[in-house]
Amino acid sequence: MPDSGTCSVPADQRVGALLHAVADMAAEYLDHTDDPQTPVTLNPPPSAVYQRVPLVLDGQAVALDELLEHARELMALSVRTGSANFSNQLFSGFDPIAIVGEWIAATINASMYTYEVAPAMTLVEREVIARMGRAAGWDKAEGLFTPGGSLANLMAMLLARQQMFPDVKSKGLGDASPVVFASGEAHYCIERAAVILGLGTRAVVQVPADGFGRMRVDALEHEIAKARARGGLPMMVVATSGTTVLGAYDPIDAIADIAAREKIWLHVDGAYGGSALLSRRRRPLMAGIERADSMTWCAHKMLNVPLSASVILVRQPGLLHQCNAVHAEYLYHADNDAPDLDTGEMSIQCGRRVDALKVWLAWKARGDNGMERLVERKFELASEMRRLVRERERFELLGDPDPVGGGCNTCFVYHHPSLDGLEPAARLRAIDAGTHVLRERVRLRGRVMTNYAPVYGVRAFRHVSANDKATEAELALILDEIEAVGQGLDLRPLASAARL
């Protein structure tokens, strides 16, 4: 009798059958995800998940067929982020060849710290980094894949600190007061990085943005002067290419002028919008990127690659090693195969996944022209979404980026009929609170999933054109759903909300 935790089928047959079964299950899931009639989410409460899947690890082994059914249930209970009706986050869609890359990476299970352990994948990563660097205008860029854009931005702050304080690794910061400047629309991870580095959130100065969500260059100059006057040491300025809410692009070239004059590290957080570099039409949004010192770029956002596929790019080779190396002799041997290709001491991680493979495969499959079409399609969909909003009388577009050349986000509010006649302040309070009410009702219906965010002090719907397969009908469905859930509602009592 075999042990209750094993299977009597020969291992070679069992693995093949298992992988074929999972491939069929994944294909079925993606086929349904591609069907616009499939709900984006079932919105299961925790109790429903526990009821449908025995999640508790009670020590008992489960038969393989039963386990696969549990996996199928878990997939069905998950949000279909690849759906064209999912516009809730800064990513959507899927690339089948990139998914294959994810599977292969898990199968070989390499760790990206030494060439000795990951010879082929080290070279794959180097080639992807080199190609992304060339897109930024850097012929000799170096870089690494990181588990998310937040960690890439953290590494950029480490680099800026290392440049300003060369002895920081051994002596620490002492009484120094470095200051980081970022737009008020920058991602929250900039403040979190300052916390992790021991600088504190007060070290991050939020520079005001203009009406389109772009950093104001005059305000940056003013804030740098203020920081110096109070004894601070301007260390780093973060320009955002594709802000989280409005999708705005900060003016890198003008910011670079100031950074060069003030001798401050210039980092571009292009986690979301960096892929504009691959479109000849959209590349001007990032004019000046070649002057930056570092850049974050997430291929899992605009390029349809599975999470996560984030990169920290550095214009000057050697700085990552200088910043992070601590010389672990037990792992990094001088007589390793090609020790100059080891990447472990360039990273703040030790074990690191093979995230580059899925990007390499996707890029090989599409080529430069295919990547350009993919990116361009998303910008086109954003313009189409904004057109649809403008055409509907009761919808109002906020921060319209089209006149200045903007990103792939569309922010808008809905003027519910019940609010007609309210005085302006009360109407604004009701719109703010009503956005939350309407969005939750839309989400619970499950047909579409889109988010909301504060824009100019009021909560607004935020649509992200991240799925290149979306059609005009699917874009319009979001507006239809908002109108549908609002029928029969009276939002006037929300005018007394005190949030604003």
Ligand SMILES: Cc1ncc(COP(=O)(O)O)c(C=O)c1O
Contents of the next structure:
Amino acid sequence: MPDSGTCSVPADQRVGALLHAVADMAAEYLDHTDDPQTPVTLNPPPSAVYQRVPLVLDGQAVALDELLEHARELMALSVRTGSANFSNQLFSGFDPIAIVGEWIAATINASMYTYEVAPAMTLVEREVIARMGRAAGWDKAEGLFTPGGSLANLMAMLLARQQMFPDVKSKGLGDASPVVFASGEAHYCIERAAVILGLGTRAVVQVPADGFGRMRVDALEHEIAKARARGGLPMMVVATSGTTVLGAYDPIDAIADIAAREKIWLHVDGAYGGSALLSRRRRPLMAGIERADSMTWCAHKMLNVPLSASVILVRQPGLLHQCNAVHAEYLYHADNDAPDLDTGEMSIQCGRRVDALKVWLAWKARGDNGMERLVERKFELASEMRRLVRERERFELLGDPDPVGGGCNTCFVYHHPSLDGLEPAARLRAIDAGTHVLRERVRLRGRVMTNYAPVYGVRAFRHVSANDKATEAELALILDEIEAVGQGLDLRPLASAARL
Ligand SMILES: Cc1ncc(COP(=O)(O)O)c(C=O)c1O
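Alt. form predicted together with this ligand, vs. the form predicted on its own above:
Next comes the full complex, and the chain you just saw is listed first.
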């Protein structure tokens, strides 16, 4: 119980003042984030966070002013993912209008299961889904916002399973052994979805990718034939539009030919790169999308909307309901005014957040042209980054996507001077381990934050052009930082690292 005398819950008349104070705090935070001199991260160890903020919920009520100070500290200790120097994940930047959408959604606190409790927001969601569906060339698309791209991909797998095994909801899978095909570059959530569905990871066949990270269609045909020969039932193929590491786009049209011939559900995981559909110049990367059965698309990745804003889109209406409804009469009353507008039974959730509003507001504010410019800018920045990498003597670009129409990632390694003269295998081992060492040093300096990932088995830097506010200065700073932290280091001992 709160101590008497301290008031942690604001009285009605204080709500306005509180929210104004928070608005000022948020504005100050974002202004700072926009300043390229502000460190991206303070890299606080847990002890520092505990030292600066009394995190333990010790039962004491805390006065509002003090509480706001704690919130301010927590913000200061957070990574500035909106900074133009943050290229560590597939999202960065921010859209103030979309942030407002998040606030409003929390303020009204609707739950998206029934129309009666979320009338306006249900229609907002319908419109956003319809617009995204039209971008994919699907006039009657249906869909839902989900808590993240991973969950959207899980729902796609559920749809594929439902199509192949119409009785699965009542009878389960029995002895059937469905098989899912995705490239070796696909996101790990595809495997995890197979785990959640009880199919097991071995149900997911990793189809080899080409030198640009795109699924090899000949290999897909080969793997399907192999699966059939051993009694497996090809159920789903996942084409990725914008792979997590290389940013590659699988050839949807050619994959669709095979999926149609083999009668396999075709899902496009456009969680990251699906926004290419909004740029006339980049849309060809997803040629054939109109033939897919479902698609995942996250607005929180390339469209600057706060997490999460993910969508599962389905070309044929009715399937989500067929797949997920189990008829809970106490919530979904058949005699509702508008039962067809209840989305709850299409979902695998019950209560559901209003994630559509922030996307709707952002889209309304920018219009189609603004959305296109936003997406296009990110692709342009990625090309710019690759040019900078190519120009620097000691940097080497990997899986360069420019010849085939690039995505938004730039993967590269740094040939540290201390490795000159090493024989090739030893050099590769040292580069692999050295990437980790250099990246950690860069991260700890806090000026920029960019990640690393294995590229064809070797750890490499992965830069994501996720922030449209970045300029050549921010892009160059990443390379400068890597060179700077490497100065005076001897990475040769890393050649004996046993990882490769
Ligand atoms: C290609 C791809 N699919 C799915 C996901 C999962 O999205 P989320 O993090 O929103 O669950 C990611 C995340 O990076 C991704 O890159």
